[in-house]
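In structure tokens, one chain follows: the form predicted alone.
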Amino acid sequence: MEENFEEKIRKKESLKRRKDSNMFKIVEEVFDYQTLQTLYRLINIGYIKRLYGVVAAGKEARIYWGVNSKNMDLAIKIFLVKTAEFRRGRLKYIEGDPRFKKIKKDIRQIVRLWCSKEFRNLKRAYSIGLNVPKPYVFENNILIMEFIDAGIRGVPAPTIKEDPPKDMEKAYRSIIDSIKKLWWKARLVHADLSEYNILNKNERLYIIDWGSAVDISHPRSEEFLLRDITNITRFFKMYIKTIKPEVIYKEIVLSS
């Protein structure tokens, strides 16, 4: 006997509760009770109305991919405040940046200063029209964003070491003026920048990871700049011919 339309609605949604209870479950395991009650009052004040699986994960962050309430797909950036690499090797882009002077030596607060410097710096860049992942909120732990797709739902874009762009020149181009609109205008610097966070999405190129971001009156903005431009020239030196670091790192410095 066929199935009535309001049967296959109970099913599917019955299908949906079982996968977003097992989705929960997994999240459950590897994030604290802080990380899931900031978790949970996002998903109540509207920001995320369904979770689903890790598309990208690290030793510092894991990557959800989500939806909102207009069913736009999210990129969900849970930081693991169990980790100690933020305590080892992170404090470095945070100290000496004017705009956080006061810094708490525990790990929780460290990891939180570091997610809202990633919001702020994706804010930033944005804002000057940088291709970057749109910033949406953050609170504590947790990064909202806009999700860069491969062009199907829920499968990230490649970066360029994954997926090199067809015209090298012109990405190269569009890298470059990147660093360069980046210092003078939004007055940062990536600081780990490579090709492992430049996604290409359709030959559109979309920088990502900014919680490295400095602003240029970091005593050591200078030395990240010229290491951002001797990354990407390694990097794009094994297709096309490439300008000398010192260059371009002179020219930007001193018309800034």
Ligand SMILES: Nc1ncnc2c1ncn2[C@@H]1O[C@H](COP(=O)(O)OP(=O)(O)OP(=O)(O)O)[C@@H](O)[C@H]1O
Given for the second form:
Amino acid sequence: MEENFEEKIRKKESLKRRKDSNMFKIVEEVFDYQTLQTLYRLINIGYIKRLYGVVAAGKEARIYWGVNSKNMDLAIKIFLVKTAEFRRGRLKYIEGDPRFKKIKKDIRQIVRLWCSKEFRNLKRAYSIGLNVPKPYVFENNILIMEFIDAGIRGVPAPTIKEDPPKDMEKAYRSIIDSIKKLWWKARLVHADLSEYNILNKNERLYIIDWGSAVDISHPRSEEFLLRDITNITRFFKMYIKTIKPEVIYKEIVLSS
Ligand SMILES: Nc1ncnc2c1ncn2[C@@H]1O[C@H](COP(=O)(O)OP(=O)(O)OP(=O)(O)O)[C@@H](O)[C@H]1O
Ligand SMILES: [Mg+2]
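Counterpart to the form predicted alone, namely the form predicted together with this ligand:
Below, the chain from earlier opens the complete complex, with every other chain and molecule after it.
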């Protein structure tokens, strides 16, 4: 889509105006121009009314607390294009060399793909009734979902690593059950499941961080499945008696 010159100037001016507002002080230093543009679009469309502080900053994404026009809390996951560029390494030696004109665009596309993958995985898991944050919308490298709080608005629920469930037997059963349902009904494997990606909201567990999940037709899906079960078992067996990962794994793949 070609924008005309005036349109571009108009957008830049409105960007400058917005820079005065506090809302953007917290994001403008971290994000590139196009990410900010996407954020403004989501605000203009009405998906985001207010953006508050960052609640988590990882290597690949930052999560912000925001609210929509109905004053519902949102978790806004913004995938970092800049660090993705750094991770590709030595970009400065490549940029400006006409032979590699496309590389920046490619990185942006990969990050966008990652974001859309997380959104689609989340939707599939949500649609079969798993306890996951409700996905709202994504655009480019920004994903908006339900905010899972700890009882205080804007404070994320702790992970089960930070706040182990009181009833470990029940928690273990519910996670194993989720893994099974995910394979049988949603035909997905999370592929990054561990105590770090499960939130404990008043003893209700939510599985998050769906970017790595794959369809069961993926050539390595079974390997990822066994790895997820093994990770979960390693955590729970510190507290309770657990079933051998291979037994659960076989039950899942043999009856699908
Ligand atoms: N829907 C949500 N509601 C509340 N907090 C959330 C939500 N999603 C993520 N968080 C917070 O952000 C943290 C990181 O989220 P997530 O694992 O999705 O990001 P990540 O960038 O992949 O992180 P990491 O690299 O550490 O795995 C979570 O531990 C949690 O504190
Ligand atoms: Mg994570």
